[in-house]
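First comes one chain, alone, set out as structure tokens in the form predicted on its own.
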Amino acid sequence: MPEPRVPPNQTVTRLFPVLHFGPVPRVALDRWRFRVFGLVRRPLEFSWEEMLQLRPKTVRADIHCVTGWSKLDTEWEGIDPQAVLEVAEPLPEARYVMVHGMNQFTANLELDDILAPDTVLAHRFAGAPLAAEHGGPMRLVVPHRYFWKSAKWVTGFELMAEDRPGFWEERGYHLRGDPWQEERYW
């Protein structure tokens, strides 16, 4: 019997709902920056053009929102997060990443989540540039976690030794967000 594709208590949609807190930020690509800091040997700041020079990655994955919808067979193109971290060189004690985004958004993840084969720093969705409403110019996509962990409008990775809650986790969402375990809220 094949593995199920839809976690418990999720409903498949063909739509791509737009959910976020606050206004949709807009940034000119010549002003966009991505920082890598914290427990790294080489703190870095990438421009848009510098990010696009890093190893590309395409991911086809099912995504699952904590609100109960799942979208199957999504296709994302972008940058391999591992390529970003290879340049920054995480220190051995780095175990967690706080993903930073515009509007002071943060999402906590384990370093292994960032390095997973299905994770991508996406700037294209379904063959087109990623719309601002869906996190453009760049968002993190972590398909094996609920979609709030796939931070929109990303601006950096902060590497940490200890976990700490991000924006939604401070408001009662689960620290890990595994859709197969229904880790929705505390």
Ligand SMILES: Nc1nc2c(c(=O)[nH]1)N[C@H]1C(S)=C(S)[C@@H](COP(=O)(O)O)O[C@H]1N2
The other form holds:
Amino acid sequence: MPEPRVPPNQTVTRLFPVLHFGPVPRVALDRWRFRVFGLVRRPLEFSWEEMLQLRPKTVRADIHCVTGWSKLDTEWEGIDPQAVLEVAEPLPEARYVMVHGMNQFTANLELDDILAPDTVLAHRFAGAPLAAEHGGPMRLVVPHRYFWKSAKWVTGFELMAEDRPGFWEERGYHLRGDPWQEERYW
Ligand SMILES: Nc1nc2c(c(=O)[nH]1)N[C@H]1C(S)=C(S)[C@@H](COP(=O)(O)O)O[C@H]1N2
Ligand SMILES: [Mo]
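Having seen the form predicted on its own, can you show the form predicted in complex with this ligand?
To see the whole picture, the full complex is given below, headed by that same chain.
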């Protein structure tokens, strides 16, 4: 049997639905900051210019929303999250990352998800700057997890020793959210 392209109980769409909690935040690039804190040797804060000097990364991947839509062959350009962590240097006990976004949004991931080959801090989508409604100026994209983990309007990574539920996880979503295992809700 060939591997299926789409995880169980997902329907492919050509649209790009907009889904989030709260209003679309707008931040001027000269005030934009990205913090890396928690269990790191060097806690730090990047400006937009500093961020864009880090190693670029391009990802082409399928994304899967827990509400049932999947979108194939999405193209993201941005910064390699591994480059961010190379500067901050996670301590040996750091195994989880709380991704922080504007409007108090959080999403918990394993450190290995952040370092995965398909994960990117994206500022461009399909060849154009990432629209604010989709998380611009910068969002995380973690294609191998349900799309709620892909925090829009990112503000930082918090390195943690223990896992802890983020915004949707506290409201009943699965701690890990693997679409191939259908880890949708508790
Ligand atoms: N900051 C923030 N990021 C978020 C969310 C949110 O409410 N706030 N919702 C998540 C959910 S549930 C989904 S499905 C995707 C939707 O991304 P899109 O609007 O670009 O399709 O964003 C995720 N990232
Ligand atoms: Mo979602």
